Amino acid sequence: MSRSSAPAPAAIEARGWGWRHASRLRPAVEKLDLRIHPGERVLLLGPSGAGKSTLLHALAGVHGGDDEGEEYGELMVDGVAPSAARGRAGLVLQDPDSQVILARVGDDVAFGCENLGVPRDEIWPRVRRALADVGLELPLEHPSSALSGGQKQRLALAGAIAMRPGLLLLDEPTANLDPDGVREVRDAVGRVLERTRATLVVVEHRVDVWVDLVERVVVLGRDGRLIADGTPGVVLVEQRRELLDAGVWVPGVPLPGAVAFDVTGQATAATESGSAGRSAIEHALTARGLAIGRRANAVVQRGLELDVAAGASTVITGPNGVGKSTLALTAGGLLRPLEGRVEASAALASGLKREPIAWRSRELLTRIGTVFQEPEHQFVASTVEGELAVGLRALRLDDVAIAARVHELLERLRLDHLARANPFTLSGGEKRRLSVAAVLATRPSVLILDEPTFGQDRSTWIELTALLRELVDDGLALVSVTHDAAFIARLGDERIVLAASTAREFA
């Protein structure tokens, strides 16, 4: 086979093999027994923490020496283990900010090519055609910081094709994407793997989205073991009850309760209020004439007109790259706004000046709570219980009061098996909901979650979604920036939708 030929498709064969972190009792993975033939599409389920990205991570050959965990039993790629089989496979991640290295598009695809040493004359049209492949014919020059997210997670697609991998690793690849952007990255991986046969195993909460692209369907269950493995048809409907119970999305059913909502686009920003009836409203925030940006020199959006109510839930929605998390950033104090201004009630600033980005961080802890897009942004403590514990003891509570807050969150956010758990360790969706625990735990007035829902499995979502609520119910200010219907279906009292602006003014 010549270097610019297509690769063979990889196999992959587990036998007994688990993998322990390091700061963990318990196994992330266990006994584990599996055969992926070369040039299979395969689905990983299972719920939040069953160990899927722990898989994706050791056939990539990531998860490093003796010191982050144990390994036991064997998993090998093509018959060897996964760290030998250097450039086989291709590993695209969750956030695709965190994939993002050099400044430059041509650049960024050209990474992993010239770390495994392919030739310089070689690189250059294996970027241009894996480009071409994802649907991202921009200028190899073109800043990779100027990229929507959808267009964010095509170019590390683009960066792992590159190095034409016979195994193609994804790992919630939709994750935090508007639908078209979903639609864009599902589309782009159906056409490498029409022109490559690679090898594909591909771990989303999305069931929906991949099915029709995979032929065969792998769950793990909630202790890290193999519950199911079939084709899509067999799997989803004849295991039905069984994926359920381990807080499977199961395409077709519906939640508790649930409503049909459908988010649409729409030309300009609007607010759309769904609580035409509620009398008295106190709005906890405002802001007129808002322009907002990371930078003095790049207003993302213009003119906005902002009021965030006291028990009542508010969604701000809208394609990626319109500004939804800068406003969200900008109402929470924690973005100067570059035009107009954001007020916080009398109520609410309680003695501290009406602005929010003039107040201290400790002043901010119990009036606004912010939580972040990639929740390790936040993380400051060894230990999840720690992680709770930081903003209680910036309070100076006392260990009593500190313990009982504490251990209340571990159970109500399914969290207490880990508390003694690196919160690096923890799943997407594990990390999400520790991020939001630690901002509820000192029970802030307002509280402001970016993408709230992400890596949740089903279960974990009811959850999630019925302790925000009753939380609003008695009086919290929650903003939610969101790309999920069904949660805005539910928690969409008012609807922020914002649209793509002109206002960018990039220097």
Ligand SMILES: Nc1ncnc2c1ncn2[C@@H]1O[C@H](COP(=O)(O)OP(=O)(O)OP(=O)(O)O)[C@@H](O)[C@H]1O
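We call the rigid core whatever largest set of C-alpha positions still superposes within 1.5 Å between the two forms. The structure presented is a predicted model; accordingly, all values stated were derived computationally and were not measured. Numbering follows the first chain given and starts at 1. What changes on going to the form predicted together with the ligand:
- After superposing the rigid core, the Cα of Glu114 is displaced by less than 2 Å between these two forms.
- Once the cores line up, the CA of Leu140 ends up 2 angstroms or more apart between these two forms.
- After superposing the rigid core, the C-alpha of Leu170 moves by less than 2 Å between these two forms.
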The other form holds:
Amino acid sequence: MSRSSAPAPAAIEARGWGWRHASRLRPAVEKLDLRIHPGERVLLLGPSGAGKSTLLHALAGVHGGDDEGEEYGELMVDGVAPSAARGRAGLVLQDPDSQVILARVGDDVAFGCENLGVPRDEIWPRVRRALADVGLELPLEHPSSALSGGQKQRLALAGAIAMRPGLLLLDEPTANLDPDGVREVRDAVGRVLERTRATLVVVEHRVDVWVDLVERVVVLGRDGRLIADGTPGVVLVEQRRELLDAGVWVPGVPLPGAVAFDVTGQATAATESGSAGRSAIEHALTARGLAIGRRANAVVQRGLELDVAAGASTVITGPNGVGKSTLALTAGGLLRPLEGRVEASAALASGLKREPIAWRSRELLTRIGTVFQEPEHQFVASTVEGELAVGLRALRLDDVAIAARVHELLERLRLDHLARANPFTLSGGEKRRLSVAAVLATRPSVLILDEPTFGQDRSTWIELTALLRELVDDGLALVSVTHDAAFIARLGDERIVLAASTAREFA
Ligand SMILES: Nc1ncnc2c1ncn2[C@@H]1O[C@H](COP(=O)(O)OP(=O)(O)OP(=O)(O)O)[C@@H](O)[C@H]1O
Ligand SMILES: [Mg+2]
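Shown: the form predicted on its own; wanted: the form predicted together with the ligand:
Now the full complex is given, and it begins with the chain already shown.
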């Protein structure tokens, strides 16, 4: 093994460290004292907005200078400031889309190595190895834009691994993956660590996946201060109460309402309908013989049928890359079907043409609201409260009514303390909640959500699913694309399982 393939694992030390983002009054992370030894494997937990990503970014040395924020105390990687330890840390960002840089898969994985000045003849073997490690064995020329969300996550991981970092920093690396993908990525990380002995800090809300691979759990509380640090056994068992109070997921603790679920999704991966007992309901949207795809010559699925009922919640599940988001966009009237048609009920169309694809965006507002997989693609305002008001202004509601609805949503989705913040500066989980709140504002009859619970801690998850359940019981037709087994257990009244076999043309 060449020297470069086994870099020395990195040591981390924080002494009274903190960081305040420039546009915020309070520090995101405060008074952190932490020592992580070379080769240690740490799971970093904490509620949404606790400062987990902020800490990872600091360790990777990607926080900017004084104009981006204020730093307190000291943070060191191998005894020096992270910015001086270039190439020591490999960071996989929370939003996989934001780090796909180059047009072809191979070039994208090679990018970090090239930046570090790795000799050219060493780069390509590293790239192939990294792609195999993450289970993404595509041709090097494969277009990176054609990857699904989950595939992009594996691509980003491959890029970090190829740099052979002494410190691997992973920010929710499995959040959008199907259950097979989750295991693949976890196992890939395990294999890489076996070989390199690199230090690991991984952030993930759902603990189960990583608990066997890590030896230490570090928890940040809502105010960005350390609230627990120790072995998984001690922290997750003995400090269970503190963790639950802070909103953190703790394995084995049932959700209120006691819905049993299996994190692998196995217990809930059936196609049965759970809506027994509901009265016969009107279908808000129907489709027959539907073929979907983002381009005319690239059919992802064909022969689909869709019956979206008012007063029921439908979940769309299936492996990464199978066309779930494409189906969501098509059902939402944002993408033209390649064959067949999506038809709205007469009541939903209320005077308009029956096909949602023919509606203008203002006509969609009260009829069908769609939240994309990547929330940032939808933000248009400069503040959180402004974002929530955009649709309401388009509907010409008066200021009092707008203020009331905005206020209600801010509270329900725990965004009230962020009312004046810029949407683009929110944490991953906060962005997700804002994007859901923004479509809820105009009270559409049909709501289509792509990965609605992405990045949510236990408390915000419970609040979000309770709100959705209430709206459905009030008559909303809800359609959600999800990999979240707990969500399926709670909101899977109807289930559409897209199969991989029909998606070959896409992969
Ligand atoms: N670039 C930024 N500018 C201003 N504030 C920011 C920025 N990035 C994050 N914040 C704020 O700092 C706090 C911590 O955010 P951070 O992204 O570190 O949280 P997190 O623990 O990773 O949350 P999540 O689980 O939702 O991803 C939040 O209040 C967030 O709104
Ligand atoms: Mg984060």
